[in-house]
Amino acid sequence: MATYYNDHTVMFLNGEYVKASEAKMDFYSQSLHYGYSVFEGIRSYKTVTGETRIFKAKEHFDRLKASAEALNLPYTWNTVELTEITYEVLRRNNLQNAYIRPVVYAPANMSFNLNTESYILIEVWEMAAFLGDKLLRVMCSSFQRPNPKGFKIHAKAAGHYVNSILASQEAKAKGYDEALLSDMHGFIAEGPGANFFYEKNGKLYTPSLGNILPGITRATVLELCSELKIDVTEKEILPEEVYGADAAFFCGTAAEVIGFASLDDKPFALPWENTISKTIQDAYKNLITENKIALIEEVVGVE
C-alpha cells in the first residue's frame, strides 16, 4: 500500500497543524457514512527559477467554495487564507513537487438535515503523474457517469468517486491501464479522474460540458489550444469516432497529459511523438514549471 504520511507530516485541520499521525475524526462524520464531502486535487511545482508554485491555487479552491455550495456544506473560507495556508503546509513538510488534497467535510449527523458546520483539512504528499507517464492502453468502460438530475455533476464531490473506482477497477482487471466512460446517451464523457480529448487531422475534440467535471486542466488545455492557434471542438462524440483517430489523451491535475496507445485495443494512426497532443503535452510541462521561454518555443514552432 502506499504511504502518504510519516511521524513527521504536517497536516492543517480545522485551524491548526498538527502530524499527520496524531490528526482525528468524528467516525459519526456523515462524511464517512455517506460520502457527503467535497475535496480539490492540486499541484504544487518547483519552478524554473527554483521557486515553489501552487499551479492555478485560485481556480481551485473557488472550485472548492463552489462545489461545497452546490452540496450544502456550509463554507466560511475564503481562497486567499487557503492558499497562504497551502504554502505554509508545504513549507513545514518541505515539499515542493507535491500533490496537495483539501477536504472540506461534515460534522456528526445521520440524518439528511442541513449542517450548520463544516471542517477543513489540507494534506500534501509527494506523487508521481497519477497514470504513470508511459501511453495507456484504455477500454471503454461498462459504467456510466450518473446522469446529471441525480447529482451536482459539478461539484467536485467524494461520493462521486465510488463511480471513477469501479471504473478503473474493472479496466485494470481486464488488463487495460485505465477506463473511458460514457454519460447516460452513450457519448464519452470522460476518464474516472481525467478529461479526455482526442486528435484527427490536425484539430482536437472534446466532450461538451454537461456530463463531465469541467476540470481546471481542461481548461488549461484549451486555453493552451487557443495560444498555439490549434482548432478545438467541444461537441458529443461516439467511441466508433475515436477509433481509427490520430491520438487520444487524457488531462488532469493528478494525471497531468498524458496520451493513450490504444482505446479497445486499436491503435491510433499517428506516433504520439508526431502529433499536436503531445505538443500540448510538452506546452503544459512547460507551463507548470513556468518555463517561458520553452513554452515560446511551443507556440512559435506551431505557428
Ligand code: PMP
The other form holds:
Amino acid sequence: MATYYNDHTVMFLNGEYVKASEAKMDFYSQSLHYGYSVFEGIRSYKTVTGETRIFKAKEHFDRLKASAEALNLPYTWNTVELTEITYEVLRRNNLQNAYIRPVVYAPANMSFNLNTESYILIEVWEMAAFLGDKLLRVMCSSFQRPNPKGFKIHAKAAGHYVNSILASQEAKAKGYDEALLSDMHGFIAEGPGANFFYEKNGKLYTPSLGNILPGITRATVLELCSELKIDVTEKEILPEEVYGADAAFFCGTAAEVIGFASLDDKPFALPWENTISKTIQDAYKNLITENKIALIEEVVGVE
Ligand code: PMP
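Same protein, the form predicted in complex with this ligand this time rather than the form predicted alone?
Entire complex below, previous chain first.
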C-alpha cells in the first residue's frame, strides 16, 4: 500500500490545519455509507523558475462547487479562499510537486435526506514529476460508464468511482495497464480516471461531452490544439475506428498525457515519437511547468 502521510503531515479540515494522523471524521457520515461526496484531483508543480504553482486551481475548485451543487451538497466555500488554503497546506508540508485532494462530505445521516451542512478536507501528498514515457497496453472494458440518466455524470462524485475501480481492476487482472470504457450506447467514453483522444492522418478525435467527465486536461488539450493549429474533432467514436489508428492517449490531471502502445492488443501505426499526440504531450509538460520559451518554440515550429 502507498504511504500518503506520516506523523508530520498536515491537512486542512473544516477551518483548521491539523495533523493527518490525528484528524477525525464521523463514521456515521452519509458519505462513507453511500459514496455521497464530491472531490477533486489537482496537481501542483515546481515551475522552471522554482515557484510552486497549482495548475488550473480556479477550474478545479469551480468544478468542486459545481459537483457539490449537482449532488445537492451544501457548499459554503469559494474558489479564492480554497486556493489560498491549498497553497498554505503545501507550504506547511514543504511540497512543490504534489497531488492535491479536496473532498466535500456529508455529516452523520443514515437516511437519504438532504443535509443542512457539508464538511471539507484538503489533503496533499508528494507526486514526483511524471515521465510519461511508458506507453500503455489498454483493453476495452466489459464495464460501461454510468448512465447519465442515473447519475450526474459531469460531477466528480465519489460513488461514480466504484465503476472506475471495477474497470481498472478487471484490466489489470487480465494483464493490461488500464481500461477504456464505453458509454451506454457502446461509443468510447473515457478511462477510469482520464479522458481519451486518438490520432489518425494528422488529426485528433475525442468523445463529445455528455457521457463523460468534462476533464480540465481535456479542455487544456483542446486549447493546445487550437494554439498549435492541430485539427481536433469531438464526436461519437467506436472501438473499431481506433484499432490500428496512428496513436491514442489518455489525459487527466494525474495521468497528464500518456500514450497507448495498443488497444485490445492491436498496436498503433506510428511510433509515438512521430505523432502529433507526442507534440501535445510535450506542450502539456511545458505548460504545467510554465516553460514559456519551449511553448512558444512549439507554436512557431522551432526545433
Ligand atoms: N474522467 C474521469 C472519470 C476522471 O476521473 C478524470 C480525472 N479527474 C478525468 C476524466 C480527467 O479529468 P481532469 O483532466 O479534470 O483531471
